[in-house]
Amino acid sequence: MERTYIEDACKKAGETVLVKGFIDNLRDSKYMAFIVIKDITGKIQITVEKEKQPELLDTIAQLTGDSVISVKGVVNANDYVKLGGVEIIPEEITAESIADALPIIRKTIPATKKHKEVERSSIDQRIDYRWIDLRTDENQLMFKVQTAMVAALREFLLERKFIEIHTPKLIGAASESGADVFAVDYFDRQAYLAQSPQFYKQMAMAAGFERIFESGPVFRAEKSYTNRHATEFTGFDLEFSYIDSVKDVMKMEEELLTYMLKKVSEQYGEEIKELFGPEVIVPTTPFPVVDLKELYDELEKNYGFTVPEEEKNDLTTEAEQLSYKWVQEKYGHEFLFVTGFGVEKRPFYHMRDEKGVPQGYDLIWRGVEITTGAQREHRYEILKAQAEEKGLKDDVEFYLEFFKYGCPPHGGFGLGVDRMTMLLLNVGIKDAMFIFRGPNRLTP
């Protein structure tokens, strides 16, 4: 008999169903067994009655919480089954994998009259176990959004004539600044692990490719312990060509973070908030733009908060984290853009203005920076001079080359879909990633 998936079950009362899943929750008396079983699409209840169907006992008996199995029976009516009014009378149930004892507490067991309260397992134990954690209704809706935020995402940028590319995540030079980076033996020389597709989104534009976009793997050799950092993450980032100024980048991805959010609001939204907490905000267009210098002042007229003169050319952690409160006040908003950061904070690639300011912003959600995005400079002498000004000619001398034959004006940005997770849901890294790497964590 063919698998039925348990939300379609559901709706088949009367009918002779075969359900298969993980075993949510069992509860097995002298007269009765209740199991409730879970699949990726719902729970059901099954209910045995043991003078009814003895032929079942032996293999309850056996049947432990996580162990998965497969039950064929009649999905029946039953107002009094608090789980969906339907449950499932079953003619059999075979036993595919019986679970042991959990080593980890995936979730905090509230105290009774007869027993303490069980505290959750860290962080660091469920990785540990992540396949187990995973099973939880939240870190599955968790996933099921993550995968409607890339569709979106992609979804809009097809619809605008943008081609998905898959660019080399071994590469011969580091792709940002030449630190950070993990080497890698590569037969007779040292390769790199990609800190971003940069360079070859780049090289897209000089190829006439004119819209691309990438989502795959990035790494970061920083010894950071934060909630928000991670040595390999999944990166989303687009280029496009024939663009007038940063501007144009801006208004992309303002227009592309609206519909994605829209999007997941639409098919999770209700789901998110009842098991997560926040609401999905879907924002209003154009977000809020501030140069850093005038964000500076602002948070210190309205909060006092200051930060010394040598480091107001980059955007602090906590004025990151301050912003959020600014840009709600002030605008009633959860994205914030800032520019005008200084040219030494910024990549030689940025295109800077005449003034020498770079023409480049970071993006901020929720008091978190999730884009860097430019105008990237184009033009081969200028770029090459920039390149030089950071001592970099050498190491990005192949780089160089994809400006020397034509290259139109170009600009683009990168999103982490781990930390636009982690933001949307409320969590820190380690939980919104299918499975969490850093300086300490190189298993499962």
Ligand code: 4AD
Contents of the next structure:
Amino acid sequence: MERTYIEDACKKAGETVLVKGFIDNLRDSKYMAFIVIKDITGKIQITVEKEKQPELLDTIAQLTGDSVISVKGVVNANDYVKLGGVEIIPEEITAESIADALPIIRKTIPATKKHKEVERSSIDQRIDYRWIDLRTDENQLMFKVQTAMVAALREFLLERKFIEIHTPKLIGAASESGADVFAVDYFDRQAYLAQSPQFYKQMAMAAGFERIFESGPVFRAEKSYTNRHATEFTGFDLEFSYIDSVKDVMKMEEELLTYMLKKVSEQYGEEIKELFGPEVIVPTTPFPVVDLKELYDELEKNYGFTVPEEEKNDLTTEAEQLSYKWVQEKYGHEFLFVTGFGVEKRPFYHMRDEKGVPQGYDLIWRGVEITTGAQREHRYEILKAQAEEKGLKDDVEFYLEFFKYGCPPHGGFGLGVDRMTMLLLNVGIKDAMFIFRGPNRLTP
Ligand code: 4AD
Ligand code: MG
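Target state, the form predicted together with the ligand; input state, the form predicted alone:
Whole complex next, starting from this chain.
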């Protein structure tokens, strides 16, 4: 017999079905056994009247929470069943895999008259057994949401003639700034793990692709222990040609994110609210934009927040967080574009205006940077001078070649997929990643 997904089985009252999944809950009493079985689509209760079905008792006695079972039986509509008013009266139960007692507590078990509260295991303990932790409704929803998120981004871009590319992650020279790269042995020489697809995105512009995107791994050798930094994460990067200014890049991004959030809200808004709490808010366009200096003035004026003058060429973490309060109060918005960063704080490839101001931005969502974007310098001589000024020469030589034989004006940005997931659901980055990678974490 063919397996039926549980969400479909729930609609088949009166029919015999075969369902398969993990045991989500098990209550075995003298006369009755209630087994809740869960697959990726839902849960259903298996109800056993023991006297009527002695042949099932040996199997039931073996079962433990999280064991994998197959159940063949008749779907029965029953208003007394809390879980969707439907149950399965089994004919056969097969134990496919019996689970040992679980090594982690996935959710706090509330106190009862007899027992004290059992506290949830820490995120680090749960990551040790991530596959068990990932079985929860919340975690499975998280990755369905992430799938919908990335699918929406892709859909939006494909409709606008973007080409999806896959660039190498093993590279011969440190990219971007030369800092924060992992070196790896590459036969008899040294290679590096790409800290961004930046150079290759731009190579695609020089190749005349006009519009490209890539979703892939990004490596950063940074010893950051925060709730938003990982040493490996997923970047969603795009680049497109024939722009007039960085404003075109910002416009593309705000439209892209609005489209994505609308899709996610339609598909999962209610479930996200129910399991995680936050409302999925579809933003209005255009997003608010503020110059970095003006932002510091506003934060000081409104909240008495100050930073030393020499730090005002970059957005500090505290200012980033506080900017959320400000943008909500001033614009009723969750997003904020910040422009006007100091030239010392931005990569050499950002185009600069007549005053030397980099034509780039950071996009802050709910007080956390999710993107850095810019118009790029596509004029060979200027780009070369900017690279030299930053002390980069040999490492970027191959990259500079891309601009020697014709290259359209272009710009783009990189979005952190894990950061978006984390902010959408209001969790930390360790929770939001399938498996977190940080300075102290290389397994599982
Ligand atoms: O701001 P970043 O470093 O920008 C670049 O890589 C540029 N090449 C992008 C461009 O097209 N100009 O990284 C892009 C985004 C960040 O805004 C953030 O969302 C995410 O990647 N990110 C991280 N996510 C998790 N852990 C980290 N350590 C991250 N570093 C950056
Ligand atoms: Mg950045």
